[in-house]
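The data below hold one chain only, encoded as structure tokens and taken in the form predicted alone.
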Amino acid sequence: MSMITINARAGNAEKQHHDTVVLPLLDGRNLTPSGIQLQSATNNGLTAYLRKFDTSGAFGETLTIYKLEGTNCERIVLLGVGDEKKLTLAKLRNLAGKITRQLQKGGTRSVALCLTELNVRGASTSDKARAIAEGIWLSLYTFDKYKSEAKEPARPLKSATLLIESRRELGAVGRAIDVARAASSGVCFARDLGNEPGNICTPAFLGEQAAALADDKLQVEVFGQQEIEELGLTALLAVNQGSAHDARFIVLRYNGGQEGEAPIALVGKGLTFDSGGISIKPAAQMDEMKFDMCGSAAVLGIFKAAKELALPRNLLGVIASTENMSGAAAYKPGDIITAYNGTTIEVQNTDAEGRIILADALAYAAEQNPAQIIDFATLTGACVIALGGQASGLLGNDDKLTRALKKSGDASGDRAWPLPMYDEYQEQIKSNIADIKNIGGREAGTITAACFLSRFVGKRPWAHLDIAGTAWNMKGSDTATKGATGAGVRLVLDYLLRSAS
């Protein structure tokens, strides 16, 4: 997708040229050090105007005023931001978002935002230069390449400025905007895998998009069925059998730290589409199952921003990709699968079928010595359930690597919530004639998902999240049409770059 130009500059408002400015307005309609510095340039020319309009500043509403005598600009939008003191980073986000897609609509080609002199507590300009410069980017994304009359605005909007208040932080803000770029990019080339219909992105598919990514510091590879079948990638093989599409394995190496340096290793679930096989799932909704891939477009995603940022750190992408259907030699409740690295697993749902191809991934990712594995998978409707669209579900075996994820997940709102992996629940997956078994009741379904794939990681540190609630949001949102949402994406990338400093 094309992005709009956002950069930065130390201003007044009522001296840019843009078509428009904007200026918080605190509730109760009390202004900002921007909206004051204004009202005295333009002789008390906003007090009128408030006088007039019922505008109390509630958080998302809206006043346009065009022409103010006194600026050089043709229209002043006074954005409501509410209390400020409840203002996070994820509402700053929003925010910018809202009023982005209301400034396109109304044929702004050019604005200057005068949102990061705004309070947000224990963040920094830059923080909030982030927050916003991806409010502006990820609420402009579409996906209608299939529309036969896509429609396109009458006046898209073309640049957008940050107004900040000192020069001394221009650098900052700058390297905060060129995050924020890279991260929505990440985003939105995760966001375009996951709305592909499954006709189109079938394994195939999503191997040629891995292998576009390739360049000097990224190698990628793309095993086929026969590469897979050499390599004993068999449950992957097992989960495949009902389907007319081939399996893909994918393998990527973004080199960008020292020699030597154990990579951090990102695990994805790509299942293009998932019928539920021979446990065949409820036809409503069905369709939405082209987003089971979503995992696997999270770690492209990531590996992209990646290599926009010269990221100063080595991962490994491993991604198992198939399709899951009941064709006439799928695999059955009651098979056993022997996994890659050996493991015996019972079937007893094959609709339990994501952490079964996780298993092979997961083991292969683990036999490379990787410093951390960080797994992505729309795994279990028990996470939905659970935590709703509001956070990814977050477990693990390594206290350290879920905390600083869950930070990280804080920070860049794209959330993560922690759930407990005791022991206990590992008893929910014994098998009778296996080592274990895929599904583990109706009890904590999330939990001893997540037990069935730490059998698979060895001793390394290892996080698993569970983005079933949160890949795809039919909604929509202030930052996000409906459709997928690159769930995961700005999460890990906000925790590469704060282990890499």
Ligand code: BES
The other form holds:
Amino acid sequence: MSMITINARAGNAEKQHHDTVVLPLLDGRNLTPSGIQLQSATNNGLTAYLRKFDTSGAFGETLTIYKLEGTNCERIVLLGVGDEKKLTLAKLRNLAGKITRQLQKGGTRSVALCLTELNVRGASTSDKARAIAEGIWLSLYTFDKYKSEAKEPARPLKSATLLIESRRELGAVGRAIDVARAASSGVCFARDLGNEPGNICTPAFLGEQAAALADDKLQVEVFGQQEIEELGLTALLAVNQGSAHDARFIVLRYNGGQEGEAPIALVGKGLTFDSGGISIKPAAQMDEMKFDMCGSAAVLGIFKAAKELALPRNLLGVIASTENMSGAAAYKPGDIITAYNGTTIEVQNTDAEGRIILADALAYAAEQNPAQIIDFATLTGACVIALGGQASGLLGNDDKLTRALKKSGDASGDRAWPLPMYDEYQEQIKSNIADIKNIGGREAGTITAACFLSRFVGKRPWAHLDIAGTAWNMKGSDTATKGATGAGVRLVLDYLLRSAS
Ligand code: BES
Ligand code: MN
Ligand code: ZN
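Given the form predicted alone above, I would also like to look at the protein as it appears in the form predicted together with this ligand.
Following is the full complex, with the preceding chain placed first.
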């Protein structure tokens, strides 16, 4: 998937030779500085149109003006922003996505946008540029490789220029665009992996995709069935028993930081299709369970972005990948499994398989002595009920890490919201016959799943992102087409960038 060119420039709107120049229009038909400047350069050329503008600048509304005298562009698009005081980086990102799609549909090939001059509380020009660039790149993502007739626009958008007020900020804005490019590239990669169907995106396929990321700074090991047996990843093997496809265990080591610096471990659930196994799921929307590997896709997306940014940190990636099927050898309710770290697990429901494969992945990661562990998993339907698609569930054993991730979620727009992990919840996963059981009852399902995971991370600072509600979106949004969203990539990339500086 190729991405269009985005750059920054200091200059006046009326001088731009682009197909389209986008100017913001605020509530009450007020212009922002570049619009005011253009008004004086064009002898108040916009005034007649502003009178006719009957939407009064409501958020997302547009008015197009062709060949305005005194300007060099084909058209000016006045873009309604609404009440500037209510603007956030997330809204700015969505607005950029919305207008980009509309312009591409209308045949614009090159556009200049005067959007960084909008006031967003607490945001610098660079923050705004990053959000706008992400909005543009993410909104243009499509997944149509399986459509016989290409849906590609005949004249796709080729470039976007962010017009900024001061030349002095060009350097910082350029770096912000670099971050946005790497983040978007990581997100789009994660989306591609998520959108692949289960018959293509098998554990072996995920292993190949991970291996293809390897370079001199990124070492990738892909363990097959026999090596998984030798390693003793017995919980992963148990879930794999019912599947015709062999499992894979993927370990990535990115060395961008100091030699000897303990890495941050990123652990992902790579369940390439979750039928529920013997505790089979209902048929409705079962197709969506191809997205059950989106945790691993987020991990791979972050490694891709880290590489592209030359992130100055060491990272360890650990992905456990299998299908959850009900073949003749499938694991069964009542089975007892001994995980990699020796903990015994009573299986009460084979559909609570994510926590089982993560048990081995987390224990393996913890053994590598990382500074912190962050895991990504489409773990519980309960999280979809609790938070919907607006935020990932955020749990863990370390308040400082949780707070930092919450902050990065807010800053990146890839949001996460904390849920408590009081000791009392651990009671719910006590087993009569083994150390723990794999379900904790109907109450607090997202929390008891995290309690299960907590048994495998030791004492290390650990955070868990339940992306069950955020990893895919079948309605689509201004910045994500229907399907996988790449949730988790921008959030944790933001966290890694902050912790590196
Ligand atoms: N992959 C699912 C969680 C899921 C469900 C994600 C719906 C997104 C949408 C997971 O493996 C699962 O099946 N969890 C069960 C656990 C239950 C049996 C305790 C669930 O949430 O229903
Ligand atoms: Mn399941
Ligand atoms: Zn699952």
